[in-house]
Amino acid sequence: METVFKKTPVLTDAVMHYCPGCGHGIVHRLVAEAIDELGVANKAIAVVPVGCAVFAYRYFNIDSMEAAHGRAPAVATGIKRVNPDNVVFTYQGDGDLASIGTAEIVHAAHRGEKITTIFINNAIYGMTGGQMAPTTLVGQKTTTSPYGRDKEHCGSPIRIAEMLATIEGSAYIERVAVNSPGNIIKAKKAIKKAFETQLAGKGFSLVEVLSNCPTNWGMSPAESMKWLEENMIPYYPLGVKKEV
């Protein structure tokens, strides 16, 4: 029988720890397939975060390094500068990147570090229990905003892709989503493009991925995908924000 689809060898056989319906597994597959298709698995290095993806090193069949909370861009910078021929990427959530790690990602972009960041935006702190994140939407209920995020008290949700696109050192910035087959296909193309940007030595690249968190949103996986489409995408519009 002809094999028409198989798991990429860049993913291990380890059972993932993510909650049922979580988007992280989808994004892991897309990252692994992009690395495989580009033929760079033997020189790819992942820097994994503190957060839901803290065990990502178990799932990628490549060299990996664990970083302190929010410090993945700094760790990736050191690795890339010492090993300029390697393909170095960080995989970070919104609590890791957009909160404690904001300064790290901004300055990595300003320096034009030739690294790639895969940024998962699910509008909430996942691993620690569903608290409000910098990306939580106005009116969205969390454990620390039970009546909904109040713009007057907490400000507006941060748009990371748009902010980083204004920085001279950034070379490729795009926002995608994994809520539908069509958007998943586009997400893979963006991730592959980000790695190609690094391989071309153009500068800093980042793909922001809108993802779902059924457990902490208090929804079924299907409901969470619909909520993402109806609420997150209007505030976080998809598309290329910068390409040089």
The other form holds:
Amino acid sequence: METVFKKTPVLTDAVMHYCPGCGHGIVHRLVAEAIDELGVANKAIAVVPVGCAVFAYRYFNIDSMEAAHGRAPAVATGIKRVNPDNVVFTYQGDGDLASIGTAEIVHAAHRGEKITTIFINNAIYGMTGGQMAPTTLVGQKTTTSPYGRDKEHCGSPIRIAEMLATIEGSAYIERVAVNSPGNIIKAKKAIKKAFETQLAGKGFSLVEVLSNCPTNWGMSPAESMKWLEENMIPYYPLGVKKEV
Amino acid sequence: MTNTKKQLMKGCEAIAEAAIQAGCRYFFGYPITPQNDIPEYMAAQMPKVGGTYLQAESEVAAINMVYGAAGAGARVMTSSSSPGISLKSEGISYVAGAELPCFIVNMMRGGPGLGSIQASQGDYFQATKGGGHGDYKMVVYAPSSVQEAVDLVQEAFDVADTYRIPVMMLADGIIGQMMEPVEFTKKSEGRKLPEKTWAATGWDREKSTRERAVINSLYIEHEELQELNDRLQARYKEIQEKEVKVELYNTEGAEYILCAYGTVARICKSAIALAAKKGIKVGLVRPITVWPFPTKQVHDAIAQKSVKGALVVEISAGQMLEDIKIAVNGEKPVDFLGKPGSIVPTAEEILNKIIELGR
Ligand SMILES: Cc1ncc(C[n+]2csc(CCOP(=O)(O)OP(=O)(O)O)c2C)c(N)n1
Ligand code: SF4
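Shown: the form predicted alone; wanted: the form predicted together with the partner chain:
Below: every chain and molecule of the assembly, starting with the one above.
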């Protein structure tokens, strides 16, 4: 019998702790497959965040480091400067990257650090129980924006991919989504491209992945994918934002 | 520059050179007075030895770069001054929790807040009692001359590697800015350093002989966290037994014992000479490691029969004072001279205080 699909060995056999229908699991698979297909698992280093993906070092079957909240790009910088032949990536949520870690991500891009960032934008703080993130949409209800995000009070959602694309040192920036099989295929391509950018020594690469948080959005997985498509994609347009 | 001739050097530069000679090849820092001569020296010299100097966007980023580099197995350091060390404190706790070795220099300046850029000893608590969160310790060296600082640098890196812990040099800004003749002759104390088999350098599922590396301080199950803490505490105990460094100066049969570290200890020595002229026999206990603290040596020097009392001198409101009091345990009176901020006590003031104690 022909095998048409098998789990990549770049993921361990550990059972993932993510909620049913959460996008984190999908993105883990895409990242692991990309690393596998590029044949760089033996030199890849994952730098994982504080957020729901805090245990990602249990799942990526490669050398890994856990970073303090928001500091993954600085940790990745330290690793890459010591061993430039390593393929170093950070995997970060939107609280981690777009709030507490903005200085680190902006300056990693600004230095043209030859690392790759996988940025999971799920418009909320998942791990801490559904608080407002900088990426939370205007009007979106969270535990700390119980009346819906008010633009006058706390600003508009931040578009990280567009912002980082303006920085001279960034070499490849794309926004993708994991809400449909078609978009998942595109996401995989983008992730692979980002690693290729690093391997080519071109500079900083980042893929922003629009993802869901059914648990804290208070929706079923299917509803959450629909909500992502109808609400997030219009505000966060998909596509390549920069390629050098 | 690897010649061993005596040369006149600024403290900061001498420490930086000593680090390079100790094999440090990675430096991540952020400008702050009075330690800028360290990053400036590193920026000039690291490229010449194939090393990396990188100016981080903040002290927060710098210590996290150190974490990454240390986790990748490198001999790595950072330096800063008081407000910057506060920013590094979260990262230092992570370095300690992930059991990584690194070297951190704090050229203390006056505080709290933005304080002053003059010398101070206000960060003793921060360095020896924590600073960051959780039950962690650093070995903390407090040199009192440029030469001593240089001699302690190699030791600091070796101790960090031996115990997989962060090691700090706690110097006051005077040490950093002062020019003194120094020699780079001190070689490693011949410690056998463990191999860094835990470092994250890339892992081959089929060929690697080591386990997959996970550099981490997260232990979500409380039993696992307990195991980490037990491991750390056992290491700290071993350090307390083996790594204490202290200078006892003129303490035998002294009437008064001064207790001071860093530059202040040198001023105390001048006060001791002034006191001798007046026929008062004064000794000095100078902790060189302020953690592990020389509790026993302090006790034994002060509890001697001849001693009438001890005087702790600091550029602070009295921080090491607490450790001295614990060591003396009420057996003799312990007095304090010092001011928080940046006012350095003079030898005459110290002498006058000793005379006052005698009344
Ligand atoms: C310094 C610090 N501040 C706050 C926290 C608490 N905290 C843990 S995860 C998190 C946010 C996670 O949200 P996000 O980055 O969006 O990731 P997600 O869980 O949604 O994947 C916060 C605030 C922390 N661990 N450290
Ligand atoms: S809380 Fe949200 S982001 Fe976290 S695992 Fe559950 S669904 Fe995913």
